[in-house]
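Only one chain comes next, encoded as structure tokens, the form predicted alone.
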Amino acid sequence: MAGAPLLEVLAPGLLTTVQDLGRFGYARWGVAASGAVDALAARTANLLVGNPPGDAVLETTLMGLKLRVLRDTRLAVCGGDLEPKLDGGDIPLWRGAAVRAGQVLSFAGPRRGLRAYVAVAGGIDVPEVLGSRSTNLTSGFGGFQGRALRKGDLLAAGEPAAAGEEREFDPAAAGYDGPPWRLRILWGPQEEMLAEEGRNRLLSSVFTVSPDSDRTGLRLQGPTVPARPGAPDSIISEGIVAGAIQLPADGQPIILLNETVSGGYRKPATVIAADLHRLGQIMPGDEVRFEAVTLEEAVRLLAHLEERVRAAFRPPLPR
């Protein structure tokens, strides 16, 4: 049962939803994972206010979100720099902060990145659906009434943990080094459907992110990536994971994100886990390049990312 309201939505922005780290284990019934596209930013925001990393946060896109704080609390804003303001003055990203009842948090527009995450002490309190508080916009369930936020919505928070030390995080650890973005990939599962020329072109070309991109996937525009002669344009639909790179008949890659569970296009490569969070900050118009790595390198890069992230908190997180 939700408690007293903590946040009032004065303006919902372009797209703001409640998300946690996702809804897993239900793909066999066609239920997508949903969840924060930039999971690293969502986890970090929670940790900065003393929450478990999987608590629900607000994911806001590009610009326009405006929230009134109704009770004293702690919050943190992480992810893309959408020029957050508190009562019109700058509020630092990647840092836990105490805020007072009546203050207004707003986002003027992107300086860098596409999505920002707002965590409040206790986590956004909405009902769990299939083990997650994430919003599934396509199916209309989860999150806040299964939809994007609207003006006038009131959001409650859970019971906050005991207030600890104020923390900050060095965002250099997140590796937001684009644009242009260099994404590491593993070949597969259908890399044999690419011609040698196609493999070379995928790795040597610069692609531009299409405006026709959303939480489902990033559509890329650039040189045509040719398939192997005789390879089918599509395959029998099968399960997919976030980061899978689909190659439709037109040869223009699509990087899948959080709102898809199956697909019938060939998938010659997959973005590695260590780069998945970066997909959440890639904007339309940004340039993307790919670099192939081995499975052993992908595992090492993920472990290195997690070590770097833990070391970026000041004061350090308790073990």
Second form
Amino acid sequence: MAGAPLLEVLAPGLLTTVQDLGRFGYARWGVAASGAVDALAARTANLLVGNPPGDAVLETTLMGLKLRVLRDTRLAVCGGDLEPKLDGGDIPLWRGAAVRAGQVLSFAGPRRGLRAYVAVAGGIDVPEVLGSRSTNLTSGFGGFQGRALRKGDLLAAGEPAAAGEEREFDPAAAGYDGPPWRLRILWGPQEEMLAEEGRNRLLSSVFTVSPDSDRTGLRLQGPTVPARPGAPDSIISEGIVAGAIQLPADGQPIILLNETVSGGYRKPATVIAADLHRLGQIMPGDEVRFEAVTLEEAVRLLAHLEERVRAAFRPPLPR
Amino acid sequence: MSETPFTPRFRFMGERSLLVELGERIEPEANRRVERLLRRLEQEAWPGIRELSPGYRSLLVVFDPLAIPPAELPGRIQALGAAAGESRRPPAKRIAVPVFYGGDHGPDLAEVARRLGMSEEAVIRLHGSVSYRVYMIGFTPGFPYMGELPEALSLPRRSTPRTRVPKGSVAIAQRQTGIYPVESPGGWHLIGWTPLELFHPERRPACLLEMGDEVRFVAVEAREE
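I have the form predicted alone already, so could you send the form predicted together with its partner chain?
Full complex below, order starting with the chain above.
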């Protein structure tokens, strides 16, 4: 049955794309990583239906996605609570569940968080392009025909692994505690652009996420973060990772997400790896504050997060 | 070629990526150091390295901080001595890029010529008079940042960037020249157009140009003279 469609898009919602954990190894060609913004939710959804963590999933934003299931399968919805419903009745997040042909999965709207991830047994089957199934929306390749899903699209799934036990995941382990969001940062790479006043302003201010935020970045509005007098506006263009906090001349920070590969703006600080998945759930209008940690703390926080996540599956994942 | 020794400067971008700066300016020597370190780290293939992202004068090394302790990485890279070592890379590709200059193909050529106080033909001749190094690919997939444009052609970027620059546009700004591989916004001056396909994700290789390649522009009409 591989190749026969598994899902029919009845309504695409605000923005739904096929994503995996990202496209790596092609930055030298100007190719950004793309991938699920909340990668923790994407890999958890896969694990809950018996897939490897890096299979392709659907990432849907805010509201409106409606899918008809065309064959019996298992699926899991993880990430933001966009009020998922199966045939109009509530279904729980963070739990693998059997669904039958003809059932309809829909998302009514955000109760908490911004992006939900739908994994199906076998993974969404789209061709791998440059080593990944993620959609690069900016350049129009990868994912499903290089674009966001539309009404009428038919999605196939790969060959599922043998049906395992039904699992659930305790999202308390993932630390989605906002809004307001407290994001931990590490100073650098261009921390010298800020004098003490600028550092204090970044750490003591409450920022609001602007409505023109998207998969490329979270634009923050708040008190101006002043650069050190005489610091140059731009730097020689260099590579960038998700979580880097760009500070343009207007003093309003932008947290870059997965779609930027290089750039020439200064970045005084970077969100730590243990908080990256939370960036995917921050809504326009939410409040954000920053807290600085050390390199050693950042690594320890990541190790703790991975341990907690590993221990949050019931029954436990097979080793 | 003998190289001046350069002590790299390391900057973390989060606990999962390390920027290795190998020069202070946009210059071929710094860019060659970046290229050498890139090739060397590719050969080393250390477990836990996820991405190597070269810039003009820096290499961003993205890694799994639970596999490679971040504090150890600068020392491991320094110990390679790769930035000062011999390049094992085969010679750079030399590519001739055919260009239709001016008119609808290069809507800014007339204004560029006027602002520089020279004829359109002189701009075309100067643009094609030197070969360019591909310093890095960025902005959009396949976009080559190339230098150095002759000083006589140097202009600041357009004060108002275009929201749509056609695919294949050949452009100049400051001491650089580039080619837009896909339709995108852009603030450079469009002086010509090439039919070359710079990036196609399903072609092998997907990207026509790489850092270190040498590019010459050849005016299509001029060849018929």
